[in-house]
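Take a look at this single chain in structure tokens; it is the form predicted on its own.
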Amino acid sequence: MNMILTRKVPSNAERYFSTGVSMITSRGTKGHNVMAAEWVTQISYNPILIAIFIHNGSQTMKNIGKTKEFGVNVASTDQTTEVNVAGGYSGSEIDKLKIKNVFKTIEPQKIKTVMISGCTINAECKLVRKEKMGDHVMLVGKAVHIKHDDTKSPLIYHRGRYFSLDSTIEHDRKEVKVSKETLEFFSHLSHEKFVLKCAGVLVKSGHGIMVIKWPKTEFETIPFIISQTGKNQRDLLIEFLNKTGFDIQVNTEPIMKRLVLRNKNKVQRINFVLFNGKSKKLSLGAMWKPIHLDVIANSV
């Protein structure tokens, strides 16, 4: 979206948002412009594209449709007022890159247009799309050459206020302390994954729940599976239990756990999708555990 920072923000829900700033560096008959932009993203890992909207009609627009290239440059949080000017005045009323004082220009490597000194992100794109999106154009750049600083913090822009990435906000996950057998367990299981996601059933009985050995480790759990992408989780928990013999009915509705175990120093992050289950019986290879012996289901 054009930015005209001066104006007076309206209350209407779309307001609300939260973006990420860019300018965007074009070239055409007037020489070199920038403009600033909400609505910046990127779509697509291989290759990489990254998609800008603007108004039609503006100078962007021409210089693009001319030239088919285009600089992305992510904002960073010192870049308040390059990020004011450009997004403050048109390419038709001044040559906003020619102030000194305020933008610091650098040479691209595969296109012809200026990119700005200081961002987070530098992405130089040709044009591969363009396409009328409401009451804006989309234009899909490829990128042809990028780069980051990783010393510097994107910029974000909500409601007329700038704002920054202060803090990282944690994922809500339960810590379960666990002994060092149990940790070995489940993070052979995850084969270095950041995330280890299982499917399991629980099957209680007064104050048991049915565990199972598992083979060589004879470590004890309730029955589950390491989730496959792309496989329902409670299909293929169900076919699992039907191949090792159990006569579990398996409910529907899952409840999620997501878990952080540790030993000392070292953790393991687990996504468990629980099913509660009913069996008649106690099936062959199972057992009865005392709930509060099992991390899974302790955790519940």
Ligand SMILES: Cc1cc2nc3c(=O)[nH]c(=O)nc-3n(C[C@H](O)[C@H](O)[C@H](O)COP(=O)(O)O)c2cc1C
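Residue numbers count along the first chain shown, from 1. Here the rigid core means the biggest group of C-alpha atoms that line up within 1.5 Å when the two forms are laid on top of each other. These numbers come from a predicted model, not from an experiment. Compared with the form predicted together with this ligand:
The Cα position of Gly28 differs by less than 2 Å between these two forms after fitting on the rigid core. Superposed on the core, the two forms differ at Asn265: its CA moves 2 Å or more between these two forms. Once both forms are fitted on their core, a CA shift of 2 Å or more is seen for Ile238 between these two forms.
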The other form holds:
Amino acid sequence: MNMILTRKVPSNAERYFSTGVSMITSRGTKGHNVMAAEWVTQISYNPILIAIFIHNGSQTMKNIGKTKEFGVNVASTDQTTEVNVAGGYSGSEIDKLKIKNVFKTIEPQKIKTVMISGCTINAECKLVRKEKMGDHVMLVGKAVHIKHDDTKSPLIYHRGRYFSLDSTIEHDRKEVKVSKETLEFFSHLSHEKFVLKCAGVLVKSGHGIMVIKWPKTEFETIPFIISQTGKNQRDLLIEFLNKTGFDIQVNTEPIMKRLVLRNKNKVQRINFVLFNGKSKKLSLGAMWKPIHLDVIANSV
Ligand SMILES: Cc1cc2nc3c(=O)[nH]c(=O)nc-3n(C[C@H](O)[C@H](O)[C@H](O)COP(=O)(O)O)c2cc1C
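Rather than the form predicted on its own that you just supplied, could I have the structure of the form predicted together with this ligand?
Every component of the complex follows; first up is the chain already shown.
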């Protein structure tokens, strides 16, 4: 008799995510504890909320359920030993923090659970939400105290191996060093927005771009043009400029240019739609404000 056996082979595709690794500190009846967790992510800037995903059988889960607080200690590249111990043993069987020469703890500022020294980020969190998600439980903590050590580099985790961030990849959002005045100009235009979206005209003569400045009111730019599937970018831009009353001739197909302008530690992100063109007539006494960004002009 012929028997065909079929076996479902799992693809394990879910095991190919890349993450960082954190060490979650907690405390309970067995004292302070630490576990390794790769499923840790920030989910809100203001307030700072951090979600961690923890399995129910862990000592950490029991501890946080009782104290409603935990520490998120984002591991640095120097801490593979700490992570292996934190992730390889349970606090229910061993006091990991007391193992000789592995962890160095620091006193917390706003919670009562110890934190780990030598990390890139230490966030002291108060539990604000707990929800079962499949075979893990999501615990959301509000950071009540957070600090970052920029001398340390984060540890990256992928398929059971550790990596470091020692190379960057060129991408379409370039970082450009600009003067204080240029940065202030664009930050002002953005009205505190994280990303300023605007259109600008490339100026051949000055190796720069121009955006609109209204003399009486605030600075203004021509806002970003939302593209529509199947529609030509240039036609959309012309249509948009006509609608807004700007009498500008668009000579070329618009170019998308994403930049991060930096002056010392201040940055402004900008998504430009740039085009070669010239203004026929400006309405309402508006003026052109030339912005000299050699890098933009040279790279388009
Ligand atoms: C690199 C690494 C990442 C891990 N990530 C998680 C995670 O995100 N969630 C989780 O529940 N367990 C994770 N674990 C497993 C726990 O760290 C492990 O079960 C630990 O023993 C729990 O400790 P505890 O019982 O003292 O809380 C990870 C382990 C390692 C080594």
